[in-house]
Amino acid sequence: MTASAEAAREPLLLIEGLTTTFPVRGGTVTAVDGVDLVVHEGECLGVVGESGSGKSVTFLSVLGLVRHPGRVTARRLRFAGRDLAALDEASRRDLRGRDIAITMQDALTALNPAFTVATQITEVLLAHGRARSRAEARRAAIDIMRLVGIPAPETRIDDYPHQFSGGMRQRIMIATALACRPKLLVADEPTTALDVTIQAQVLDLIGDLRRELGMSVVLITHDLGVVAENTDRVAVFYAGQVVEQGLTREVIDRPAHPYTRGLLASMPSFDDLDRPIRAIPGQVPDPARLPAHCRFYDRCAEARESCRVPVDLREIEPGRLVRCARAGEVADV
């Protein structure tokens, strides 16, 4: 098989084995351990967990932007064919924004508020030459900005971060980070701090953009409806390790591992508002005294003494994963 023929085989994002430490006085925090992921080409991942799940933290290091101290190790990472680990910086530089963009969780804090928004859309476009000149930049940055929109595109261009609402500054981090039209965008938290209205018209932008430019798209979020409504698979998250990975609608329905039907417990429900809202109890065990058994045993309802052992990732259907030891004796609880 040709090198390209066995590209067009692999999804477009491959994650095998990644764990990502810090050193912290006393030892050292696993913020992601382990974990095994891949995004084909025009899907949707929904990443879920509670914050400090390793959700963010999982694809920062996949862009290489986890900084000293930190620690990133992989068996594999491949993007789109291509040896991510094997990059020098400038590549992995180039790759950024080009091929992989990525929105952050506040728009008023991820963009720059010393510069007006031509500057920041334009210097995407001439950093990773998809302009020859600013003339042609800007006019990118205009078409992109009517692609998610903005308004008067032509006049506010010209605007501060400040003089947009809240709901315009997420679409002007979306167009900056489409600016290249990237293969894959990670969406972290998009709809932070916005009200349920606003909320809905960023995330049906999302899935108009990846529809229309064909891409694919992360979407990282602690909302499990979010995720039914948007994604096409789910990873779930738990303490630096994904726990339940499946077709979305098939987790939702089926939940097989007990933190996620401890999520989906835990939600309101519209079709029955009688029905009680269970917080799952306990608390996520400390990153740098993880235990060496499963990690939700401690909070798990279900437990058992044989859970008291260490947990991989299995796969107990086609293309549903569940880390845990019960999982085909409890998945119809």
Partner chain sequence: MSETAHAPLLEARDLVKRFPLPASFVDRMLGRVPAEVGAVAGVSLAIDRGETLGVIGESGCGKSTLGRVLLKLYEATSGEIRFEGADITAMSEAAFRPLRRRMQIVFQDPYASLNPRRTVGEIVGLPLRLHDGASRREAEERAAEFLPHVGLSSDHLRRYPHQFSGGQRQRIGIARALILNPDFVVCDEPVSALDVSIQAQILELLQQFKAESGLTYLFISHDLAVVGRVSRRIAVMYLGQVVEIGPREAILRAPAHPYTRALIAAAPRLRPEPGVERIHLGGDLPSPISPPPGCRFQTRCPVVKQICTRVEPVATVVAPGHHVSCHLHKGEPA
Second form
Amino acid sequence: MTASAEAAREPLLLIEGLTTTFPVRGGTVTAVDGVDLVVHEGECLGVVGESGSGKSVTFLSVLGLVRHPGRVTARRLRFAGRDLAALDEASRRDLRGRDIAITMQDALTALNPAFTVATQITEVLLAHGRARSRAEARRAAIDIMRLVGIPAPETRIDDYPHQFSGGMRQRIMIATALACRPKLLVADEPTTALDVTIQAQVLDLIGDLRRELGMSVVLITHDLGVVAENTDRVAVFYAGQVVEQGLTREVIDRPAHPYTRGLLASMPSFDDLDRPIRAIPGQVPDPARLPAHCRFYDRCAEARESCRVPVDLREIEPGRLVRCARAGEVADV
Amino acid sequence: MSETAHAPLLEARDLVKRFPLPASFVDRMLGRVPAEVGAVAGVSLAIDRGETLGVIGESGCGKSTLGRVLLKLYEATSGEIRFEGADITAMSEAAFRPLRRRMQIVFQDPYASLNPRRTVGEIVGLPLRLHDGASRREAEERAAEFLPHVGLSSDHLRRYPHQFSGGQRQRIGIARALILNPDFVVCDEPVSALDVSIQAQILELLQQFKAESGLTYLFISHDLAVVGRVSRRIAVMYLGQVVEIGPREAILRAPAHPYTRALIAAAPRLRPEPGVERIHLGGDLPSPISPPPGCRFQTRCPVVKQICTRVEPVATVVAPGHHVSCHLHKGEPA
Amino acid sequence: MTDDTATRPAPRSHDALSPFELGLARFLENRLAVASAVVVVLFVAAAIFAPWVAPHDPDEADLFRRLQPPAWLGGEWAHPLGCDGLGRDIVSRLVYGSRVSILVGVLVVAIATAVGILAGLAAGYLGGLVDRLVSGLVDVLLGFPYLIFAIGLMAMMGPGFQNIILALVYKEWVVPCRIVRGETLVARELEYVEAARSLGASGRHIMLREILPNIVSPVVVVATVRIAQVIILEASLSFLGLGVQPPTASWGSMVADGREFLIDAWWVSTFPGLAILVLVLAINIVSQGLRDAFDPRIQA
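Got the form predicted on its own; any chance of the form predicted together with the partner chain too?
Time for the whole complex; same chain goes first.
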């Protein structure tokens, strides 16, 4: 195979063996532990997990946003054919915001309350050389605000973040993120703080923009329903690891990992109101004392003595990865 | 059957709660009447003994305020609240105090709802000290006996709230609300702050108490699936009013109000029905300080008519026990 | 559903501690603060045990030793820091003077904090008329510069130990009152307060047992800083001759006594000045340590 063919098949974002640790009193917390993930050109990848599962930290690590004293290591970290680990801080900063953009959960704290929306969007455009003058940047900012569906952008652009409603603020944050037409948008819980009707608006907006601009989206969320409706593929996180990965439809219809199954069984079903919900017993393990064996062992209904071994993520069918020692045996129950 | 057997456990009629906005100095000098937020704007509902009434709505719709007004944590601006047929609206705090042990609340935020300076024993024992005149030791002993009922251990008695996870803290809050064996409990978004797998644990716990002691719940949530799971009847709130109320199946399977329809369509599903388009609600919730005239939903309604901008709709019966406030439906007034 | 919460081990070593123990552990890790605390304790001990610590009678004048320099500048080791204009031993006067400074500081702040807590709790929790009265009074008092206010009061009431306390408390209570009122306004809306109300707890129970324990840390932290402030204010009043009256030793009046000899006998003013500086600095460092350990939210 030629080198160019190899490059053409490389995914937009390639993460291999990503590990992020934080030193704490008397030990280390492993927030992300050996995560392998890819994001393909133009797809929407759902990243789902409960709080503390490492789903957000994974992408903060990729973007180089983990602060001291956190430590990030990876076997391979490539974006659009470039080695991210080899980049210096300046090139990384340039990449951030221009080629990869991130939106945070809480738009009110993520936007600077002291500056108008105009200032915040034009700043990004000017910093990344996407506009040559303030006037040009302002025109581009108005366009992007119109794109994300803010009514009367010509006048509203001079408002401050607090003058917008929650849903509108989320749109503005998406506008700031999209200002430079990134190849990849990482949306970290973009709708958690919003009401369902507004959530639907924002998710539809992200979907429309993805198709229009041809970008890839990583949708980080704790809500499997949001994943089911909005993503092509999904990675399920548990205690700092990916435990299951595959096409969204397949993962939800035929979950292969006991945790994914437990998660689905613990959600009240809208379609079958009287289906009993089954809670997953127990708690997520303490990230400062993770067991060497399967991390779901203590809560798993299907655990056997043979599960007390370290488990790797393995491919059970093409594109379908599961981190379970018994994946073959109990996949279809 | 006697008359009282038919009386609902709790009943609200035309309940209104307005909060005055802080007036500026200039306004006060000029003697202007301070503006008010109408958080609850004329709600009538009845809850039967032993049932769970779900209340659903988006943030700012007044559902939490409603729960607190029913418990007299906020004083109603007007309207009437009846508990076992007796009017409690104007009761003084002193006169109402004995009833407090029978009407309790479980809060949303497992962090803010527990006093960080009190041990679990003190928190769970407080109701006993206030209502049963229990001594410190007695209260602690009875709290220790009660903790296993909420899935905690009596070893946890001397620990502080910060030593527990969110789910465990919610169990402590539930123990505090239920240790006096109340009749009526307002559950104000009790699982919204918790992770999915923990949510199910708490829902199970609440269901289990209900099965054991015939509790009556007012279950407030923004999550349709959760409310659908636990409630027999559901009330849908929008901008301070109940726009639709009825049996769970009617509300979720045959919603009559355009807002309820939009809410149901917007809820993310695990298995989205192909071809079913989301109903797009334009815009945001109008300000409750100056709600629109006529129907409060008219600014976002996809099927708005001329009449909706002028006339406020009244509750109409669309099926037995299923009432809706919308001009689309003609029928008997409820 | 039997989850394993009961058997779950405590995740972190600090978890088994009460909030107070947690703060104390953090404070003890701050070496500078602990060292400063030792300095403060030494000053307090000297004040309490003055008759045993002081080498001489602080009021005993000896005109033969008038302006005698410190021992290392040709004086004698019986009077290590020299003597003042009346030949009184400076070490002994410093030791006795610390009694006035520390007692005034502690008493004023203690009384003011007690008053401020009650007023602040009432204003914040009850609101309405009570709040308007308290807040109005606070605003009026804030309008006067502190020292000038105290000077005015002292001029009206006349000098004396009791009057100093009164003159300073008159305004000092405003500081804790504002903090307590603000914190109470926040705490009043918290769900655990609402929970207590839903259980039928009385206003007194809620104010004293639910809210107060949670706002006591910022109040204590501020109180320690204020002790240092009040010590300076007392020294200023005494310096102006409005404080405790001669012959009772006070650091402020000692500095004033030495003014006329600043060139020839600098030690008379300098050592009491240094005493004020060291004690105030030590208290401030302790207070900052307390703040970092117990209440990371508030800023100086």
